[in-house]
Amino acid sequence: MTKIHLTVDGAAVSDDVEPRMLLVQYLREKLGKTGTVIGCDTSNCGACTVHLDGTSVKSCNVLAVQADGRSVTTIEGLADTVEGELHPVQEAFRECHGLQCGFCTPGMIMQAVDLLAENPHPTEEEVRLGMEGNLCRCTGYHNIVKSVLHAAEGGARA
């Protein structure tokens, strides 16, 4: 077992973990952050996307011990729970129907937040390129792209 210390959604946490435990498993199994979805376990689908020190990563491709001393933000950490408000990108996905079954939605939103932090006013093509590592089997991507562009118009920030 290895002791890790990190910040998850603004809260400091410390745990003993197996060195081979994936970050996605740690978030879900140890911390109950089930909004981080296990999809493919091969880093192909992006459903498990979280922010590690402010940059989106596929948490099935990161060991929990690699997050030691770092900051992780999950989909649960985006909304302002004190004020009861969704993050602007979450709100844009709601307004523009950027989800269908919802399985890919947390990863899509986390990737979109990172994309907009890097490029606050992307073109449709830039959104499609920036989101290409996240797969959706329901929506055909039209409303996902529309949601990201709508968030950009409203000045969504990470």
Contents of the next structure:
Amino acid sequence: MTKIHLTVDGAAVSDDVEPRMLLVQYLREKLGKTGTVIGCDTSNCGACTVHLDGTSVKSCNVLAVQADGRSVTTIEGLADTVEGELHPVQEAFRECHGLQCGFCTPGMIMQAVDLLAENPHPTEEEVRLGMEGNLCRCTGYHNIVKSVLHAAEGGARA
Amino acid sequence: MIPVKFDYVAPTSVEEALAALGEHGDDAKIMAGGQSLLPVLRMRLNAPEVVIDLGGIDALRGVRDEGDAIVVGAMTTHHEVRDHPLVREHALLVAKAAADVADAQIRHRGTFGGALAHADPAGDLGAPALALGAQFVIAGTDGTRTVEASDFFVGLFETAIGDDEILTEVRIPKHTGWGAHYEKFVRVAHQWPIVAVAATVRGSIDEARVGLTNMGPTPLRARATEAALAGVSATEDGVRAAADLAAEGTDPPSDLNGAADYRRHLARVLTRRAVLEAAGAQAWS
Ligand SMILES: Cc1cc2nc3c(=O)[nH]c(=O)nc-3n(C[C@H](O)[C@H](O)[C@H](O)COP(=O)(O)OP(=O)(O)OC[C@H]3O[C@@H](n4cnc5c(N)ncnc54)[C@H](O)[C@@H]3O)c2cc1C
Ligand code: FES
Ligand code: FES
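Pass me the form predicted together with its partner chain as well; I've looked at the form predicted alone already.
Then the entire complex follows, led off by the chain already shown.
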């Protein structure tokens, strides 16, 4: 067991974890933050995307011990940063029907927030490229791209 | 999905990391960004007893100017390499290839040194490093040694790094003002290339360097093409004959993504495109 101390969605947590425990497992199984989901076995789908010290990572491909001393933001902590309302990117996904089954959505939104923080006014092509690590089985991506562009128009930032 | 149990060591200096490596020998595995290692451990294709995480060694991160070369720390992420002003100014080819590795999330974690040490024949950074004549600085308990790119890539997933050694940094001779382009052919988004070509040229065209990805077990230089490009004009017709030599001396694999002769065809077409793009691209855009 290894002792880790980190901040998750604004709260300080510490735990003894097995070094082999993945960050996504830690979030879901230890902290009950099931908003972050697992969509694949190969680190391809991006459904598990969270922010580690402010940048997007695939939490199925990071060990919990690698997050020691760092700050993690999940989809569950995103809205809290703007006074209890939906985050503008969440709002844009609702507005533009950026989801169908919704399984990919937590990861899509976390990656979109990262993308807009780096490039607040992306072109459609830049959105498609910037979201290339996130797969969706339902929407055909069209409304997801629309949602991100809509959020950008509204001036959404991280 | 879940790796076999292992012990975790998090050194804060290269000396500590080497000591841990010396102590555990074959039972230990180095972890850089973990973006290639963790998938392997999760599929249980490998089961080290000890994982030595280089993530806490600050000295391995960053890019510095050393006169006629820039030096990239092994733990510098793909994201940092892509954006670094020194890389963009003096090794534009490397910045462009780093931008094309995997996807944003993986570029935030995956490292320059990790990708080169992993030596996947489809990895995007080997061909640019080879084309620019990079030198690899490798640390062991007896001190450090420097290996030329032409000797670094030994075979499939195999490099000159010994079991008890760590890649600490990569020196890249400056190619200031050289145009550059990385042309990557993929079947689906954010994936490994079927074939890719790394081209960088001085003037249009006085001198050229061309590296090939996935045209054999290691990255390759298209030497015949490089020689034929010197002095040609950067036009479709000027470049075609030289690009047609790109597959000479290569040994590409045949797999689900393409047969060897298809890859040779790709190498010729992608070389023409990459060289023409490079001739018109002296800065990041
Ligand atoms: C879904 C997905 C898609 C990807 N697509 C691409 C792609 O298109 N192109 C591409 O090039 N790569 C791709 N990658 C791989 C990515 O580039 C990795 O970042 C890289 O291959 C390994 O870097 P790392 O820092 O994560 O190394 P790790 O995974 O930590 O290590 C890789 C190997 O190198 C060894 N090692 C690492 N650092 C050192 C060192 N300093 N000294 C000695 N040995 C060391 C480790 O022991 C291990 O065996 C992809 C990965 C994933 C998961
Ligand atoms: S669950 Fe992490 S990328 Fe699919
Ligand atoms: S909405 Fe169903 S996977 Fe994207």
